[in-house]
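Take a look at this one chain, the form predicted on its own, written out in structure tokens.
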Amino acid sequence: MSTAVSPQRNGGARDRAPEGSWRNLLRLHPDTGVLLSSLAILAVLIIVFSFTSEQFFSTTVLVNILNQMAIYIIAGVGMTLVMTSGGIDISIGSIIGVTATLMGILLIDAGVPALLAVLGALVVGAICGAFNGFLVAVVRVPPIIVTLGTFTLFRGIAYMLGEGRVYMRFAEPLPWLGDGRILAVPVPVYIALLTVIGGQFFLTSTRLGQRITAVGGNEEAARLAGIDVVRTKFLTYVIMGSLAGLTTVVIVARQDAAQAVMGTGIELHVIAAVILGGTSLFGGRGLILGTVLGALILGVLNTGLLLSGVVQFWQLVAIGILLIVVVALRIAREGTEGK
């Protein structure tokens, strides 16, 4: 009897599987739809600009886009972690200004080796992140207020330390980190790739990464589950700061110069890349791979419009419109699914 019934059940399951396969996939992996939407936007932009500009669809241009977006991807990994925890950091550009200035002082005035200057940038970035994390996690000041304040504070410190100087012409191997190539691919792309792999593993496969997601999803529930919310938030901002320091290293190496003004405005592009990639504005969902796609969307849009002869001001307008439309559609979709 059982043998007669089993094939019928299996057959029925097979008949119903195609109908609900996509829905089942999205139910089991809710981030799939977000990633696919980002990938679709990127694909459409590439196709459109390949028709509007003959120069766009070439290996040189595509590699150049990857190279330009490397700094946004590196910083974006840290921003993804912060936003996943339910926070935000708009001081990242100012952290870059401080660390760039200190790198210049170490390399030119103190004459330290490049490796020590790189380590110094990572440490100083982590210290700046720790300051943000202390105010957010321990003092419990809202992240937007804290980082808005340190946005100005850190930039002021950078100007005081640098005194308007421009440090330049650094000894090897530092410039190689910005201009070097391995198998025709720029070194910053490899640095960004390693950062993405490390960030993805950290967020999904480590205890701290999972706690960051839990805290962002429901802070009170995370606390009741035994998670040290204060420590989790604090460490998240420390990691953000250290990745800002790594971003500084790539920028300084690429320009072969360091000054306090470096990093100005980068926070807007980084946050835009993270949001376009699907990381939740309200915490609890972070997509490292989505951030990569978001950064590539911005890179393709900027480069495509530039090669099509569109002035820079309209490029900013296009980015703003795209960001508003994508976020509005995703919020509407999440609201529909929640009903």
The other form holds:
Amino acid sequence: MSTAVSPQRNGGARDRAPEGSWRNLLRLHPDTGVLLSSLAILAVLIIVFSFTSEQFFSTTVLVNILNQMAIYIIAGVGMTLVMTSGGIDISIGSIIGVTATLMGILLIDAGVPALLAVLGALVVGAICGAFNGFLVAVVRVPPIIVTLGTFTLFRGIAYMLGEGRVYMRFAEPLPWLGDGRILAVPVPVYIALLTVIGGQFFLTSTRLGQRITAVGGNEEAARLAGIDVVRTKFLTYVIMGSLAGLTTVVIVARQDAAQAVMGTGIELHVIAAVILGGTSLFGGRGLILGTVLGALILGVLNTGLLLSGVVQFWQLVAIGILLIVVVALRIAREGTEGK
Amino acid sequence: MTTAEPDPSAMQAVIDRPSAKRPGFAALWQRWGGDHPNFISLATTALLLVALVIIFTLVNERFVSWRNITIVLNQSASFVILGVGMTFVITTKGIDLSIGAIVALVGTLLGLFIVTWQWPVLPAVLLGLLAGGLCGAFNGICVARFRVPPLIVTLGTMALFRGISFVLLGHQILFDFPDSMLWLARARIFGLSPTIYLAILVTAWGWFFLNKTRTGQAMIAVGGNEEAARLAGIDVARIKFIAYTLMGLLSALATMVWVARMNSVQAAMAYGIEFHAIALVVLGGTSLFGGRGLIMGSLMGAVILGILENGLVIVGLSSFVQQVVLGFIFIAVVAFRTLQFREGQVTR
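Compare with the form predicted on its own: the form predicted in complex with its partner chain:
Every component of the complex follows; first up is the chain already shown.
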């Protein structure tokens, strides 16, 4: 199956460089090359910020960055899958709004135990994702348009359910998920780590994961190879939805509060993390580990700017510029070499 | 077909085949509609518009009062202008998510120029238009020259332009614009505000540009089939660049209308208007798959959204419920148009 997927990328390998050279190695392993370039961006940022701020280079800051980025990594794993399938989901912030409101209602109004509320968040997230997935896969509306619609729709539903209330002070097991620590490392980091390991295994080693890559690489070829394209795309959005639900659990647990506005604007950071990590914009190449690097790039950027005393608003500017420049460079490179 | 006896009704059906002699009305309609897809789309949009007016009038007869009609038109004016630009962009098979941020940036600049630094209005407005055009040109260069997908470019510039607005203005709200700035929304010419005439002018120009000029026709060609357009000698990059630049310019123009109406600006203004602008274009029948742009449809789409917002308030729904209703309508229309498009693809 993996050979059926990769020739698209490797097929054009014109061996101008001698055997075993760096360029040749990278051409045969394009993913490694992309991951290395993300790593390089990360390294440059870390070096720059360790000059501009004295406190930057410490374990506390490192743990903090990991902890802050946990939610972007969890949602990013789902977004990586969606973008690998050739789609996009800008409704995740609104899905988080719906599931957060629901968790608040379940925990405070209904007094449900934490475990059930967590399950409820995952299930409702999956249902929201299934709605997106149905429209994308079955009705075949372009994903950007579908999720632009549900971006508004889900947020409206969240406000309708929450009516402006803020749910606070949850019973004990839940807040622990947000600020508890195991071996000095915050629990959200472990949740993110497990999601990444699961996502990596799913994408590279399960049949459905490989089908997602195949569908994103060449939908028509995937269909002719006997892959149920509709089902594959549908399930991709369902997984995205439930991971948005998991993201909600971490956000709600960490803030020890739940309200309808939660998750506003998160899609920008999540999509930026995925793209900075090297997942292809056009589908067919998903790099879960790259997404982790992308999230770390964003985290280092945020924390570094903050510690260097730059006004907080510059972060938006920096993310916007970084996103466009990195994508333009990658497209320039792949345009001349990859195809 | 497995029955041994010849079925008389089936025999009759064979004789009455549409292609035989007298094509039935349905067949005629279908063939005519196939040749005039734009007319069909515009007609369905107009029908929706009329239906909404009737429904809201039945609910509350004051809905069709002159006063309420002018309110709806005034509210829709800035979206009509944005809709013309978005029609260009979507016709070239692109999308622009950054228009809310462009409006915020231009609004921020206007606020700084006019309110904080007390500049005269005219140079401030001209500089604002220039800034909007430059924002659009930046999107255009990234899309056309560097070939970054429009979605990613405008997602990036959405953060970038909004970020710059916040850097410039922080959480300040600037208000108290001079009367010459507010004239656009406050004055009355034959009972209507200048913004409405401006919106009509922009629409008329947009229709002429898209349908009667070479550049406009090239936009349709590029959206329909980029490769074919390139082979036909069209400079695809230039056409795309023009579409995004015009979008930026029109966003700046819409900002003028916005500022004149609200009399205040802040960095967080116009958040989420890209959804409205895209929704009205899709409502109007412009193809999401590129190659077909209906300026008049977008005009009706903007009025439909205006009527819905106004009507839902009159009916007494909260803004949250309105958002849900708008979201549902948007998704239903998009799904309908997509199915229509797929059907057309199969039959032709």
